[in-house]
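Next comes just one chain, in structure tokens: the form predicted on its own.
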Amino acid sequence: MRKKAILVTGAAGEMGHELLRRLAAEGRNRLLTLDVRPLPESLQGLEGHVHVVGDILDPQLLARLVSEYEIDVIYHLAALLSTRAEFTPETAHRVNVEGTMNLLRLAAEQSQWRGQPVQFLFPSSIAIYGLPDLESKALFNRVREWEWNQPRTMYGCNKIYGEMLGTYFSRYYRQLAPEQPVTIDFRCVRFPGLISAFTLPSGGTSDYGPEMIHAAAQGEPYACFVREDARIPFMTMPDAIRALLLLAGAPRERLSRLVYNVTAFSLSAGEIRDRVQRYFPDARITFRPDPKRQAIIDSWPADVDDSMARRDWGWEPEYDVERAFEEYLIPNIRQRYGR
């Protein structure tokens, strides 16, 4: 008999660390995790947890997992992030689009077999936005979900297509079939820049924020690759995981959309520098903008409108900018580096 499980892809990444701890802490979930890397020691040995080292592009592996487990929820975290995706766009497309298609197909087949929808949680990104210039960025200060969906990066293109694929599988899959099929329950969160105290940045264009803090805590100089006035929204990793879990737990009938913005606070790179130096007065932070990466940041909104998430499923960040630095980031990063 197949065992019921929650599948988490990309489990060894930044979001996976926090999500696995939260799901395991509930004590009632059998976790099946998948990543091309082994899990770090800190996540090994979680009760009711099986980790598989493998690739979401391997159909034989996915078929084997389905033969052993009845998957009723999927958190699809696996992705090649924005900066890395620009250097290898073809690989990014395979991982971020073809990999997502493989998981959506798996979810659709499981939904048919179970006779009820498999829930599919998909983290997207502000990289799906593409404002044409700084004047537009200033004018459209808080962007809504359906505005400026014109990404200029491969990662942004991949993510918005993933959102569209999820919408298709959730609403229109096999719409011309003689019998109405059971479709998946796709739910997507568009995240701003994410900052974690416990994992190092891993290739995101918004990583200048966490990189600045981690470098200062280690006593290392840091040359920020964007201008001081560059501004985008951010949130802490605990709030990001909380948003995913809140959306997963919301009754389907309360959701007016499949894709939601969430955010916590908006800061310029200079404001992040000022806050870091408040806690690390000897921090050596300079600004050496990279024109290409700066252009990407300039195309992302200064802030996003998350009012629909607040209305539909009670989203509200626990960490505003003061709590984020004072209670989460600085104490934990200091402890990490012994400062």
Contents of the next structure:
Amino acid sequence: MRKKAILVTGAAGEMGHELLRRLAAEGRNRLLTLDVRPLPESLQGLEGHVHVVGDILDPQLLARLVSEYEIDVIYHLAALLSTRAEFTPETAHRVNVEGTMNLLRLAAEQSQWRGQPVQFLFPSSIAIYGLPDLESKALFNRVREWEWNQPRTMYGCNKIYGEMLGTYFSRYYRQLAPEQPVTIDFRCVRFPGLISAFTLPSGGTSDYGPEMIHAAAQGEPYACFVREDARIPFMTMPDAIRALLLLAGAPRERLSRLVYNVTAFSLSAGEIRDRVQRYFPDARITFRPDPKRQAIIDSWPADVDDSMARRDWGWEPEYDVERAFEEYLIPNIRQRYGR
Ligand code: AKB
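Structure of the form predicted together with 2-amino-3-ketobutyric acid (AKB), given the form predicted on its own:
Starting with the chain above, the whole complex follows.
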């Protein structure tokens, strides 16, 4: 008899950290997590939880998981982020595209075995957008899901293809086969830059936001790699996980799309500096733009329109910019660094 499990890939990463805490707090204790790294100590020992150190590109490992577990929900978080992916685009393609394809195939197989849908949650990103210049960025201020889908990074290309693959698997996979079609209940959220009080990002291009806040709290100088006026949307990590879980829990018939924008607030790098200095007046923040990373940020929208998510599944961030700093980021970060 196979054991029922919720599979979380990329579980040792920033999103995995918050998702596991949240799922465990909800008493969902049949978690099967997968990552190339062991889990951080703080996440070890969750009741009923099995962590596997391994690669989503390893077919034997995935086959073993399928033989041991009946997986009915997959949170596929594993990915190489936008900056790191530019240094190793082929590896990024393997992890972000082939890895996603492997997981979708696993979901299809599971759904056939079970004779029931497997839910597949996929975090996408504002990196799937690509505005050609700053004039367009100013003009098309809050982009909707179907606008400007012209990414300029490998990660953005991988993510938009992941959205398409998920949609294909959900609606058309084996559409001409004689047997019953497989059913994958694919649901996707396009996230803005995410900021956690408890973990630091690595390999992303929106990293300057969280890095600036964490550096100030540690009393360290920070040279921001984008201009003061560089603006993109952001969200706190708890809101990001809330969005994923809300979407996962929404009745299927309420969803008019498979891919949704979500956001909480839009800030320029200079505005983040100003907010940080309110709490840490001695913060030493300078701006030393890296033209290449700046160009990536310039291609991402200043804000996104998330009205579809609000309408279809009641999305609303808990943390607007004021609450994000005042109630979540600053107190928790102060405590973390003892300042
Ligand atoms: C990155 O910067 O690559 C990510 C993202 C916006 O998806 N944080």
